[in-house]
Every structure is written in structure tokens, then in C-alpha cells.
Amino acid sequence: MRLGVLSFLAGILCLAAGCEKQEAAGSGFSAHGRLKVEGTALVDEHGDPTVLRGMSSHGVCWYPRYLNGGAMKNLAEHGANLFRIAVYTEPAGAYLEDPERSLDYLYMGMESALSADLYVIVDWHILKDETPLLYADEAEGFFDTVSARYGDMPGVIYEICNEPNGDTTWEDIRAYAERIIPVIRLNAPNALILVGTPDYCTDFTGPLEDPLEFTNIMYSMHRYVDISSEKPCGPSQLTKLIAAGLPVFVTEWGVSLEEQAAFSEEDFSAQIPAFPEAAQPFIDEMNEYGISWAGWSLSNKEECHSAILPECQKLSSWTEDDLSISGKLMFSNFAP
């Protein structure tokens, strides 16, 4: 391993540190500033360990309309101070089809989220693609786009690529890192850059056992719990992975059923009390750690992963009636 006994020592004493000083989520860059990372910990520009917490969007071109001003604002009443936006590469519709549209919508998201004073993931959404590798030039692109738009700004961080998947090897990532990274740093010196890592951002073999060599950055994990008593949440990575020094972000968690059909109220009425006793554990192991995440998904679509209900058609100023059982649990985490 090349993790540093240094690097696993600024952890543990940012992770002690943040015991005592960890501000609350929900105030957003305008006290936190630029946003740095030292050991396996993100502190702000006073050198306060500082968690973000929110909800991602889902895919831009395909629920645009919870990219509104109100949207945002709502989100930042709950508690939130971050807002993760995923740009798809495909399928039709994607950015790869209409670049320009998806960037239209990247950007309406983008001002509405940082207006609100939350900080904003842009991500670059590969899925079927399998690896980043595969749209290597069109990432490049995109990526100086943004970034020259943005330039320094503090409250904006990149997430350079989803969910490597397939048979997509840390080795892959690498490589696609090692050329994406220095097209940021060259309009965004200093900042926070997120990696994904193999088998759908699960895989921490590679990064553990051969880190990227840059600094500020930080490995994506993503994690789905299930809800019913059968399945509840087991132990997860996050302590093994934070004793041995590696900086982590949960970009996306969320909870899943066995059926992934169209749902109702009813159909989660019956599993209520079984919900908190499955997911409780690995939102504790966040909060134990000081781990910023994304909730998935700030949509209405018919699945058990939206926050907002299907029968819903509000685009903001949520109450607790308007919100799935997934959306109720991270509304209510937001700021623990």
C-alpha cells in the first residue's frame, strides 16, 4: 500500500477533531468556503471538519423541472447543502445525442443550487457505457467546458465519473483519471475532484492498494440498502476503509426492494417500521465518520429510489405527505 502512515495519522486526528468541531449540515459554502481534504476528512477554509449532505438529481435531460430556484431553496430549508447533478452520457436524449441541451440544464441546475448557497457535484453520469474510458474525449471536453465557466468557484466539485462497471479495472480508471484531472486543475487548481472506483463505485481494492497521485481528491462509494427486515443494512466498508486512510464521499446511497415496480404509499406502508432498522446502521457509519453523501434521486419518478412521491406534481415547497419513504429518511438526515 502506498497510503502514507501520515495520511492515515490526518485522518484520525481531523476524525477526532471533528468529534468537537463538526459544523452542522445545512450552511453552505458562503461559511465553509473552499473545501479541502486532509487525511480522510473534508475541512473548510477555517480548517473546520465539514460534512455535506443532500440529494442528487437524477438525470438532467429527463427531470429537468426539480432543477428550479424553489427546488433548491426547499432542499437548503431542510437542512441540505449540497446538490449532486447527473449528466447522463445515454441513452437518446443524453449528452452524447444533444451536448448543448445538456449543458443548458446543467448549468439552469447549477446557478439554481449555488444561488441557494449549496455546494454543487457535477457529474458525469457513465452507466451503460461501463468505462469512462469509452467517452474519454467527449469527458475532456465537457469537463474544460465547465470548468472554465466556473473557474475557481469554491462551491463547485467534480465527480469525473459515475459508476465504472463491467469489466472496467481500477487500472482503467487510472488512466482516464490521470488524463480528466489535470484538464480541471488547469481552470480549477483547487478543487475537490471525486474518482469512481470499479464494479459501480464498491471496489476500493485499486485506490487502496495504489492511490492516485493528486491532491484534493476523493473516491466515490455508493451504497443501496435494502428495506425489508430480510435484507436489513449490513456492516459496511466505511470503517475499514477510513482506518486505513483513504478519503471517501458517498455520492449516492438510497434503498431498494426486491420488485422494483411502480409504487404507492400502500405499497410501503406495510414495511415502515422495518425501514429505519434497515438503513439506521449506515447512516450512523456516516455520521460516526464525518462522510458527506448524495441521496438518490431528487425526482418523481415511478421507483423506489425518488424522494418525492410518483402522484406528486409539486416542483418544490415539499411537506412530508408530498415524500416517498426513501425521501422522508434523507429529508430527515440532512442536517442529523
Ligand code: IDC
The other form holds:
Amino acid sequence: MRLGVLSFLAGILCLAAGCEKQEAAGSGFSAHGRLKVEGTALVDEHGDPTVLRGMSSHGVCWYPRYLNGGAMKNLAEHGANLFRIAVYTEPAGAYLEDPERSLDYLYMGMESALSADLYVIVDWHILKDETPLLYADEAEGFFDTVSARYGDMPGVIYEICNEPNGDTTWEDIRAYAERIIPVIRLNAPNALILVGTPDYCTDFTGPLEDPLEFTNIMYSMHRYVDISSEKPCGPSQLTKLIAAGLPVFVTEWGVSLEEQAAFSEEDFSAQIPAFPEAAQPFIDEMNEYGISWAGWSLSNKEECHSAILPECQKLSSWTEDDLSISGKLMFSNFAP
Ligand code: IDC
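Go ahead and give the structure of the form predicted in complex with the ligand, now that the form predicted alone is out.
Full assembly next; the chain just shown is listed first.
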């Protein structure tokens, strides 16, 4: 429980010092209630700026075991106030093949997260399908079903498409958003809604030039710090986007090794320790602007993105020793 104890002590010190921002980052929807987008910031029901930080699940169809109540409680103990649930559309075993199974897992994760006082993002995780228009009918059914079930609950946030990619244009995403957002808003008129952007949530030209007309929306930004180059990541586009007044929510960030395939296993593990230092400028930037984020991902899959070490079989009660280098960095920054 080293990290948990540390965040608890940090919380006490912080409160003693009158540091409200830090205290707020670790508390969930019971304290903040309904969220509203004001300019580039999220404000809570008291009108105070609010930052959400936590983890994203891996695909619910592959790692449902991490959607349990103890896991969510553990995230909250480490200072998180957010959990994102990734419902992959494809491939085999995912939503399109077995919607009931994915919905069961989604609801299980939502109940666990909400019980632990975490805000929850319902993520329609397109990826190989490239354009959200391909399965827009299914998306419409999905968001209608989920928003009807949860109504206008302040803890529930909707992310209408994970990472549009390939030839998908901003116009395609706009057409999709204009179809899906009204479906959600019919059941959940005040919900915060997040919209994926072109080129895997890295290209904001469209939203900047031609933003959506809806209120209470933010644009998803994804950032993977490539450490195979061994260079710390430079200042990202975040500063520019904030200066331009675009509200962004980092719904995924993490480590990537572009040249992963070219590395031997030994080289691969040699690279990972560089991650905390390489990622620090981006973390600092998000903190500076009060940007909300979810780290990818809460699982022990044998890959560089996993927060839990592959040999760790625990499904909750994680201590620092159970976390990967990436997991340690994310968990220790929930309530910095
Ligand atoms: C990755 C998973 C990996 C899985 C792959 C394909 O970590 O285990 O095999 O998806 O389903 C993203 C995506 C996210 C990726 C992640 C890491 O949104 O689905 O997860 N990533 O590659 N964008 C950039 C990186």
C-alpha cells in the first residue's frame, strides 16, 4: 500500500496547506456532481474547475476480470476519480459479435466504478473499423440502450468514438456526431460527451476550423510517448489547442515503442525505464492546464502499455510492487 499511503499523506499535507486543487483531483462525482464544459475547462456543480484522472480498461471482452469493485476501490485509494471502459467494436468476441456479453461487462464495470465514486467514461472503441460511420447503426443502438439505462446520472460520460483513423475525415466524424449526440442527449440531456478526432485522436485541424455546434462536449486527444527514439517528448500540441480555446480530454495516454518489433526482448526491457522521464513534460503540461486524463491500460497483458506487471495475478489491492513502470507513473500522478 505504499502508493496509497503516500497519496493519503499527500492529501492530508495538501489539506493542511489549503491546497484545494489537489484534494479535488482525488474525489469523485459525489463531491463534484454534474460536470460542465466552460471554455477549455471542466467545472463541477459548484462552478469549481475540476480535473478527472484515472485509468482506461483494456477491451472489456478480453479483460473483464479487472472490472470488479475491489479494483475500482483500489484506483480510488490511489487518488483516481475516473475509469474509462473500452467497448471494442471488433474483432472476434467484441461488441459486434456478441453485444449482450460486452454490455454485461460494461454494466459490471460501470456499477463497480460508480460504487467507488469514480466518474466513468463509456467508450465506443472503434479502431480497425477506422470510420465511426461504418457501424453507426450499431453505435446508435448502443448509446441509446446505455443512456436509457443510466438516464441523466452525473457520473456517466460518453465517448462516442475511440480513434477514427485511415481516410476518416472531420466531416465524417461530424456527420456521425450529429447523429449520435442527439440520441444520447434525449436520455441524458446534460451528459458530458467526448468526441474522437481524426488520425487516432491526434489531428485537430477540423475541430479548430469547424467545431461542433453542441454544448458540453470535449474533443478526445490521445498521446503515446514513443521511447524507442530515446528522446523526451517535446511540447505537444496541447498548449496550442488550449490557447486556441479548444476543450480537450486526454482519454488515452501511455507508452509506445514504434520499433517494438525490431527490439529484442532485452532491448525492449532496457527501453521501458526511460518512460517516466520521457513522459514528464506531457504530464506537466496536462497539470498546468488542468487537463483530465485516462492512462492506457488497467491490465497485465504482456505489453508495454499494461499498468499491472504480467506476473501479477491480483485483481485488486495492488501495491507499488504489482505495478509496471508505466503503471507506477500513472498511479502516482492521479493526485499529484
Ligand atoms: C491495443 C492493446 C493491445 C491490442 C490492440 C488491438 O493494448 O493489447 O492488441 O489494442 O486491439 C490505441 C488504441 C488502443 C490500443 C493502444 C495501444 O486506442 O486500442 O490498445 N493504442 O496500442 N491508440 C494508440 C495506442
